[in-house]
Every structure is written in structure tokens, then in C-alpha cells.
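First, one chain by itself: the form predicted on its own, in C-alpha cells.
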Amino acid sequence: MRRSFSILLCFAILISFAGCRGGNVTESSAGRAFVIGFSQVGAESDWRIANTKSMTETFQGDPEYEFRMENARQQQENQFAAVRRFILEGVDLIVIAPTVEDGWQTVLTEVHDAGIPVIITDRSVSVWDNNLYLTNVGSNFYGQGKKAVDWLSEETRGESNVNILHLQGTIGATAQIQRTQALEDAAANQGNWITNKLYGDFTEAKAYEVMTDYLATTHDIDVLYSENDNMTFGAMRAFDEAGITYGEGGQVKIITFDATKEALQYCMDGKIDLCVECNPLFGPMVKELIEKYRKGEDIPKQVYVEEKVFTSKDLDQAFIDSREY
């Protein structure tokens, strides 16, 4: 009888001994992808959708990661939402895309307390503590529209009035915030600049509606400032619908940001006066910067994609072609 107990008691010990080494190696996350919850504003561009391609190809390839991603639709409530799932998940690492800038301190501090690290992409958020975040990945904006004043101001060198209207896009997107700005202390300099504008909340179908509606009052334009390809292509409908000429001879200069290959075609044919580059293909970079963290290697707090601007005479078809997005 003590025999046979004994021998119970061994195969308990060695069963409760075995559970307890499985559970070590899940939480040492041998054998088990890095898992990534990603919050993506929406949808909303063909920018936007270039992005999206971009990061999933990058992470959906790999067995190392696990790749979850949650469109918002352009709401920041759908943004906590998603990154309260990811808390209550316990994914490794959490990438947002904000929709906005503000109100972002609480939900980050959550994710904080909860030993999670993040990686902000594409646009920024205004936090109290950068430590609530690991990196910001994505581009200049406001040495965009550096660029595209700096162009403008050469084009229009010498002119009197230059009446600018000036599509936006979401306002308090990090984008409409640095481009905004880049145009406004511009127009502060120059003097001669007129500037009106309009919101187009970053998608083609808005900028219709408004510039529709804008040029049933008036047609006195010299420049179209968008602040990203989709309001562009709006804009240019509305313009032919009023019988308005625009890109090179026409009586609208354009400048459009994203560069996405639409647009390069636009410029290539000249109806687009100047395209800035937003590159949206970080997705690459942002693995390499979780991989180095993962190392336990430093990395930059802020991170700047390579940009360029382009005319039609920097284009070709083969480029164009080329293009990803």
C-alpha cells in the first residue's frame, strides 16, 4: 500500500513538474510569436491604403510576429477601443497611427502601466510624458511644406497678389497641423499672399462638396494648396466641372502632398504643378526598430522616412510605374 502511494506520489510530483516548465516557456515566449496589435486611422486615402499594405506585408510574412490590426474609420474613440482590446490581449508591442494629435495621455498611460511598449507611426500625439512611447516613425510634415513654400515662393517671385486657397485635411492630424503651418509662416514672410481655406478632411469626396460649393462664389484662385492627393483629385473634378484650368499655363498652380503614383501622372502631364513626397512604406523600418528593441538595443526617439519633391521634369513613366503606391 505505502508502495503504491509512493509511486503516486512520484508521477504527481513529476506532472505538476512538467506544467510548470510549459508555463516557463510561454512566458519566456520561446516557441511563440512577438505578438503586435496595430491601430490604423482608416481608409480614408490611397495613401493610407499603401501604408496599411505595407505593414502587413512586412509582419504577416514572418512566424516570428503575430500581426492585428484594427481600423478606426477616422474615430479616435474606435483607437482606444482597439488598444484597450490589445491591453486586455497582453500583445507584446502596440503601433498606433494616430487620427489626432490630442487626448492620447490616458489611454498611453494605461498601456504604460501595463508594461506594454508602443510605436506612434505616421502622425504624432501630444503627451505630458514622451516616455509613454518608445518612437515616432513617419514623416517631416512641416519640412514638407517647407518645400512646397520654399517652390511657391520662387514660382510666384516678382508677382502682386497671390490668392492661395488652402485645402486641409483632418484638423489636428500631425499632417494638416505642420503643412498648415509651413504655408501660414510663409504667407506671414511674403506679404503678397492671400490665403483662404477649406476643409477637406483628407478625402476626395469632401473636397468636392467644398470646392464645389466654393467656386459657385468665386473663381478668383491662383493656387491650390492640398494637403494630401485624394482632396486633389476632388478638387481638379470641381475644377472642370466650373470650367477652371489648372497645372502648367492653367490659371491654378497645384501643389498636392503624398506623391502617390496618380498623382506623379497628373504632374507628369501637367496638371499638377508640384507633388511632395509622403512616403507611406515604413513598414520595414518600423520591424527593424521593434527588432532592435526586442536586442535591447538604443533607438532614436523620432524617425524621419526619405522624402523628395517632384515636377513634371523629374518624371518618366518608368518611374512612375515603378512606384508602389
Second form
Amino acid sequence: MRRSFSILLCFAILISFAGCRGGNVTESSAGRAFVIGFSQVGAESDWRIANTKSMTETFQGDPEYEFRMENARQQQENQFAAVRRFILEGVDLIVIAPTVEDGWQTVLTEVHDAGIPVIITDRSVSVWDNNLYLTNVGSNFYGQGKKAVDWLSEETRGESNVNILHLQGTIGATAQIQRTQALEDAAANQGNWITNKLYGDFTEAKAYEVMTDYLATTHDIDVLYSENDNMTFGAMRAFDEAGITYGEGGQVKIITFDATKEALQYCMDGKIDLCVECNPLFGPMVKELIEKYRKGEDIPKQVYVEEKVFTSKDLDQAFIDSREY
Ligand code: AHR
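Alright, leaving the form predicted on its own aside, put up the form predicted in complex with alpha-L-arabinofuranose.
Every chain and every other molecule in the complex is listed next, the one we just looked at coming first.
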């Protein structure tokens, strides 16, 4: 009697653990919403705002899901705190859009030890154990940079020296590391490309500030390689104030990353030469992967979104108006 009571007790304990969370999460969705904790980088750019909207609209309004988002205001420590709160709250799955790649091993190990699956979105994490997350959904940032430098290499063929001003985003973020790498690899092969770097933190305000200071020292710029649209807008304002022309027929060729509506409009109007798309609208893709995971299906370790490049020739008003971001 005593023995069968102990066996029953063991079963009860096992079942209650499985109900909290399991390797395959199917049990936890029975009868209640599946809770997702999302640690977002911040609201530093139009791209980020579109990404937050895509993630939020995908899950909110679906009674199968409860979506809790925390804005880290571009600080990794805020992300660690948010993730630890999600563990304490016992969410079913955590989505992290990491500010920077390094520093994630400890907190992701804590999540793993708590038995909570993790999906990394947008940028990547650099951890020695890739089993700490299920999948990484986002852009091929090196591929974006490669498209940009391939275009520039055609445009500057036969020119003697090309002075490239490189506006960098948050140092250590995958978007910065890989877009920078693509430019540096190409510059090393070109021989006639001279690059100078400025730090713009992916924000319009910072880019405007550093560009204004830089233009007080020199106007010798042939190309602006700006790692996101918002920094480009800040740089354009500084160019305007310094009387420097840019875009088609201007002194400075502008390459920008994201392809937001506003940047595409400038591109169609001849103010920006190349828009490299960075697609933030992957909320539905993340949901699809979560649903596969919940059904116990295999999901790929890396999923890239589709992206294009645009010059003024590729654009018309109807297309720009139809864009979601
Ligand atoms: O990680 C994506 C990058 O981060 C986008 O290019 C930029 O606009 C955002 O802030």
C-alpha cells in the first residue's frame, strides 16, 4: 500500500513538471495560452519599430498565445534582467533579439537549465554551445554588405581613389560586424578604396552629431556607406547644412541599409543611390517555427529572410506606398 502510494506520488510529480514545461511543449498549450517572453533591443530605428509591430501583431489577438515584450533600450544588461524575469514567470518560450553577439553564454545556460526553449531573432549570439537556442531567424547581414560592395565596385570601376565614409551601427551587433566585414573585405581587394569610420549607434541623432563634427574637418567624401537608414537621414541633414551635394549627380554616393519607405522615397527622388533591404517583417515566420516546434517537428538552426537591393530604376510610387515599413 505504502509502495503504491509512493509510485503514485512520483507520477504526480513527473506530470506536474511536464505541465510546467517540456522538451516538446505540446502539453503546456492544452487549455491555456502559450506564453512567449520577447526581449527586444529597443526603439532606435524605424526598422526596429516595424519589427516590434510585426512581432506584436503576429501574436496579439491570437487566443492561443500570450505575448510579453520587454524593451531593453539598447542595453544588454536590461536584456539579461528581462530574460531572468521571464524565467521566474515560467514563460513557455523566450524570443531574444540580442543587442550584441557576445556575453550570452551564462544567461542562456540559465534559461536552458530552466527547461525553456529560446529563439534568437534579427541579430545573432556568439556562444560555444549552439544547443542553447532552437533557431536564429533574421537577415544575412554579410550578404547585405556584399550586395552593397558589389554594386559600389561596379560604380567606381576605373576611378583612382575612392574616399568612403563608413557610418557604423552599435559595435558588436551582428548587423554592424557583418556589414563592416563585407566592406573591409572588399576594400582589401580593391586597392583604390580608402575607408574612414564614424560611430553612429544606429540612430539619426548620433549620426547627425558625428557627421557634423567630421564635416567641420573635411569635405573629402565620395561615398557614404551607412549601416542603417536612420543614420543616413542624420548624415543627409549634416550634408545639407555643410552644403555638400549627394545622390545622383551629387558629390557623395549614398549606400544605406534597411530600405524603409522614407529611404526608398529618397532613392526614387535621386537623393540616395542604393538601398539594401533588411527585412524586419519576420513575426509570422517566428510563429510558424514555434508551431512546428510545438508539434515536435524539426526546425532549421538558421533561417534567413528574403531581401533585395533597390536603385531609383527599381522604384515607383505605387511600390513605395505598398511597403509596410
Ligand atoms: O539588426 C538590424 C539593424 O538594427 C537594422 O539595420 C537597424 O536599423 C536596426 O536598428
